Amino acid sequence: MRKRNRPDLNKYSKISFISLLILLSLVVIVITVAVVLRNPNMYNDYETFSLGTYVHLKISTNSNPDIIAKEIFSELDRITEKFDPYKEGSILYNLNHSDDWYEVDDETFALIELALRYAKVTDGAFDPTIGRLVELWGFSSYSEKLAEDSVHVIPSEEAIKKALDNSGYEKVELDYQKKAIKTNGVWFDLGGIAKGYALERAYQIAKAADPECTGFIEAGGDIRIFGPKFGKDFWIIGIRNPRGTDSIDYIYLKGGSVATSGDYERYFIVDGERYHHIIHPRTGKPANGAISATAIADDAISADAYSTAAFVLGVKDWLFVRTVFPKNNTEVFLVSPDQKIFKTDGFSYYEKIY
């Protein structure tokens, strides 16, 4: 057999060494890519349509983000279906059409009981029992989409009075032992709190999967933050100009929630006048003391409820908002019909980076 000489051996040794270097380089690249993909600073974005609006989820997690997103969106759809008061067969529809005590599940009882608490704290500005008025005005569709070519009729004063007579949170009776509710003729509409509840459930699901996850979920302008951006930075949130497409202010948050109620979301115009979906519980007509109200709170449910209440109270009852809401850990940014801006004393804290 012919023996390989030393130059041949050196040649093969060099080739093997180069091949080894290439292999090691590929291994390093693969490991680096894997680490980067699992870097908690990387965010995954997901979108869906639920709760009658567009939903955007942005999340960074060491768990599987696809599974978390799927679970969250499934929960949002469940809440949408369950708490739609105008869909025959839903829990609220059955409750609203009951003439006597009606037993509900723990979740429904807890949410209604909480809604009634917000009604008391806001002196009825937030009232979850004005479903008849919402339907009367044509806003019973659980969506911010309204057909532009549909015909809208302004209800008569007589019809409004009749609906008002069958509204009012004070009329509701609760049986805590049986988890039963007696509406006494009122119709529940949890539209002013259901979105916040859904976002809070999204937060709970994300944190249960990964307590260290960060990001946020947004639904129709309402935002629940999971944690600081990149684990340490503020999220910059613009407050929409209610009469434009730009932002009229910016806030900086690392946690908590922000919600905005405005007359530009679900509305129709008749003879040049705007009629929107936020009904004043005392007049039975669209509230006219504000065109936008933004609330910052520790949780999405509070932000949702207080933004609605602040909008209803408006400029006329601004002193009540400025005094009572901060005591309940909520700061408010209000835009009046003449586009003047009102802020609770502590709101400026969120307009700066500390």
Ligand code: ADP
Second form
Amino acid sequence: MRKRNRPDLNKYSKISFISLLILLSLVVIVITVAVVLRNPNMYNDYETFSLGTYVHLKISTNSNPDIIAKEIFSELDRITEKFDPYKEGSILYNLNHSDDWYEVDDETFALIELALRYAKVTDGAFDPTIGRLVELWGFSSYSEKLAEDSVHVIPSEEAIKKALDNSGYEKVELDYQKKAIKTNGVWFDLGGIAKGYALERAYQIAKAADPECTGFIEAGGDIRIFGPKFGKDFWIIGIRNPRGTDSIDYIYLKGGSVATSGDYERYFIVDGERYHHIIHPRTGKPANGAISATAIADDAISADAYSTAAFVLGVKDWLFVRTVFPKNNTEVFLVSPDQKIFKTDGFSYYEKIY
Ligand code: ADP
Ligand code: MG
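With the form predicted alone done, generate the form predicted in complex with the ligand in the same format.
And the full complex, kicking off with our chain again.
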């Protein structure tokens, strides 16, 4: 009996050894596959409050997503602080309160120079020199939270005229050698471009850390895409109904950027009339030719500037938007005050999955 049992025991231990080996190899294979496939399928989500709005970062990366998120969020905070023109001591505050040539750092000069270029291309619909009007209308706070609490008074025609006289991008002089700016009385407000700039910086930080990263960053309705979903699919983006909470259209993007300017983000109502934060640089009053304007562009700065400009131009100047914006690689979706939809010819390209 004993003799017969011995070879059996041997056999069993051999079998269990082999199965252990198989099991171990299986574990190794599963772990390897998981590691290889992990990145395209795993998204990390981060949220913060910056740029006066809620920010959502969704990223998949081979690098450490926590570190990237931290770096991006501190960059957004830096930009929020730096380019707040109404905060005493900030670079824009100092520039706005100087009455001579004022030297600025490279970043500020580049951003202002760029903002002035958008002003030219949009025939002044986008105008970064309307700071006095923004302040006059009580929208000088960057934060949606603070804007809600402030007291709202409709300015007098006289006050509007005075602020208008001290606004206008054409008044500004630039010295490219000295990186100096002469405002000639206007107040810079980069609110129509700062969010886009910040999102573009976020994109640069993410790509510098990991060129293969995918995902997106969203701040108060503006989105900069890092790369396709799971490395291959479209991101589906809803365009918000400006008079509801649902979506009135969907677009599909694998890259680039989309921004929406609406009269529903920062506004107050007096005697049934809505007063919001996007000023028509010709009238000095909140623009009333649209209730929302969405722009799709290659980068977040363009999307931000052109969405603000399209909002200002509105239905009345739709022909200008339709002809000029696509030539600058920007497609527009506009909702008129009577809630009709206008789209540039190339917009439909983003409404389908190819
Ligand atoms: P949001 O910041 O709500 O997304 P926008 O991108 O359209 O909206 O920017 C609006 C901000 O831009 C305003 O709060 C103000 O700081 C600034 N702004 C207002 N009117 C204009 C204008 N005509 N051109 C450029 N900037 C503007
Ligand atoms: Mg904008």
